[in-house]
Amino acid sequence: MSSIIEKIERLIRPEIKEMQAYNVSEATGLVKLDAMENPFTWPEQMKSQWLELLAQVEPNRYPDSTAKKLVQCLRSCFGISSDLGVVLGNGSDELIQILIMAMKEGTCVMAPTPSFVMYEHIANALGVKFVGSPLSEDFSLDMPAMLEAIKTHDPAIIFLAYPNNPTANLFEDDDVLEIIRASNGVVVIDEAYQPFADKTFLDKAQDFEQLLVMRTVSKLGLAGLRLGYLVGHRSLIEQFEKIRLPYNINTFTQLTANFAFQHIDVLNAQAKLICEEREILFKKLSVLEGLQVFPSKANFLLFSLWSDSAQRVFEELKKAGILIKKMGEGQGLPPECLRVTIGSSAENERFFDTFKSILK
């Protein structure tokens, strides 16, 4: 006789049972260089002012459901035209979910591979077909293959991470524009790492009705807030706004983001410092034998080991108190790949010295 659990499990969609949960590594007590976070805290005076504001919050009340002040602050801070619509998400992950949920049954989602894993993960969770179009060996877009895939599958949504994660490179502007023009559906330019790339398609959002630009404030130094925003033509944004859950941006996030964007110069200075540290670490890794480190326009470096095991190096670094990211096999990357987030100068030096002593 079947148990209640067995009966309930039969109600769960088969594709959900086949999925693996998205796991986040435990980092307590470790130098955390695995999640592309900003390593810098706020100046003490700025932190004190923020805490004074938090004390005024009434947590017994619902937040502003449309976060009007926050949207206006985003427009002012990042130069978003009043002609464009903005929808907010609890991180860019929720925005990806909203986009895919809005599309008709039987459509598909497409992205170059390897790319941000949540495009495929969320599509699978919603029972939507995901089509990956492999990048070229140099991580550029394989345009003949990509255009053929668009023609064959006619995707409802194409996600282009710009810069790409995990390869850290920017795609050629002309290639991106060609994909936008070839698509019958929505093309989402995911600019999660824009603070470190100094390039954007936001200025093109008014030129193409099918173009959406998505950003998160996580990499800028506000990962704990879980805030993302999507920009595009108002008529299109209005459709996604319909299925955004009410109160998805909580009061503390709204207040903190508003405050932080009034001090955008502090966040921008930190992003500039991270870029400087990235180039220092890139040069130091580049002279080591036995690996290839790839150029980056993000706040992390991807590198491939030629004569060592990524698993061994990952474990030895962890034993030494440093957590980086071991890339999975079969993702369209070279073998034995690791990814390290750019930390503070001291963290980067500790990582490099330890890595150098470990590397065979």
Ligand SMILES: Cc1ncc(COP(=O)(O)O)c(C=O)c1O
Given for the second form:
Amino acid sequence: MSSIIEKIERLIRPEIKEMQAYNVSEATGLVKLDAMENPFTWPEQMKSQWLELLAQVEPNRYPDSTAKKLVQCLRSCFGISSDLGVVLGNGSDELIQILIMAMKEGTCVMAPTPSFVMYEHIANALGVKFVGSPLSEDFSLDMPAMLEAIKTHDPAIIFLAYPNNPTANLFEDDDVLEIIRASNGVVVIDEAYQPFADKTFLDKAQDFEQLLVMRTVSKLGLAGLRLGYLVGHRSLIEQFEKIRLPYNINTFTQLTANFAFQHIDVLNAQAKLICEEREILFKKLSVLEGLQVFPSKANFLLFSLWSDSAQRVFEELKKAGILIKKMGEGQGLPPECLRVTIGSSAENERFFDTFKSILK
Ligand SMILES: Cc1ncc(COP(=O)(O)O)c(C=O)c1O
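Target state, the form predicted together with the ligand; input state, the form predicted on its own:
Full assembly next; the chain just shown is listed first.
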């Protein structure tokens, strides 16, 4: 009988053996400012209405496999034209997987770097080549380099996070349009942080058949639901729909999302509050010495320390009960970078006061 090591050697693809699992930090008991979640809960009355609806769910039944009502709600809530197709994902992570899975063998996926790590992680997992094109120093798209990389590699998919994670900025619209025009493949504008940016390419999806707009409800305040949606040309969306697993959006998610979209004004007001809090924290961090905080159109702030260690600050904050994200080296970021999610006013104050007392 072969040992498990020999089995792994024989059965598992080499690129998977080399991968690291996506690490999610344990956050129990900590002020959680690491994952770009919305810190606010729902008004009591809204919560009790939702619980009444939940009580009617029949968990013994499969969910509606095409989530018809939810798609309808998404269309009317977010103004998606009936000319465009919509495919739903168990989070936009799953949509990234569906997109890459659908592409022909031998093609590649491209994204600026640094950007959302799952583009590369999922490409690696599926044995698809990932090409990263470094951003300029000011985090704008390095257009000559990007256009050259498109010419050289002819990517099947280009992902542009708009605003970008972890740099928090919006790319120039003209640059994005130039990339859409230059691409032979599809261009996915990942609008995960759209609720905080007030900018979208959704209205361009009818002008360019190679343009797909991807959204998630995670940052809007529904991260626990795991729901993302991809919008684009109906013929293209139909292809992705074929490989979407039949029941990927569970009954509780469908019901809760439908309910939440009827109260979209509550979620929008929370997003507005988060933007106001972002500006307050940005100003407070900007006047501190020893760091650079970067402008943000998202619900987080990225900052780089000049004379302190990001690891040390991260650990000291954690000891004080606050979890933020230490950015890895070699991601194309300035040295000693940390990323903090905008929380409630009290959470931001606690973070700021603690950070100020820790910073050397
Ligand atoms: C740019 C970007 N896209 C997509 C996602 C994933 O979102 P979801 O929770 O829908 O999987 C994230 C999560 O942080 C993100 O930063």
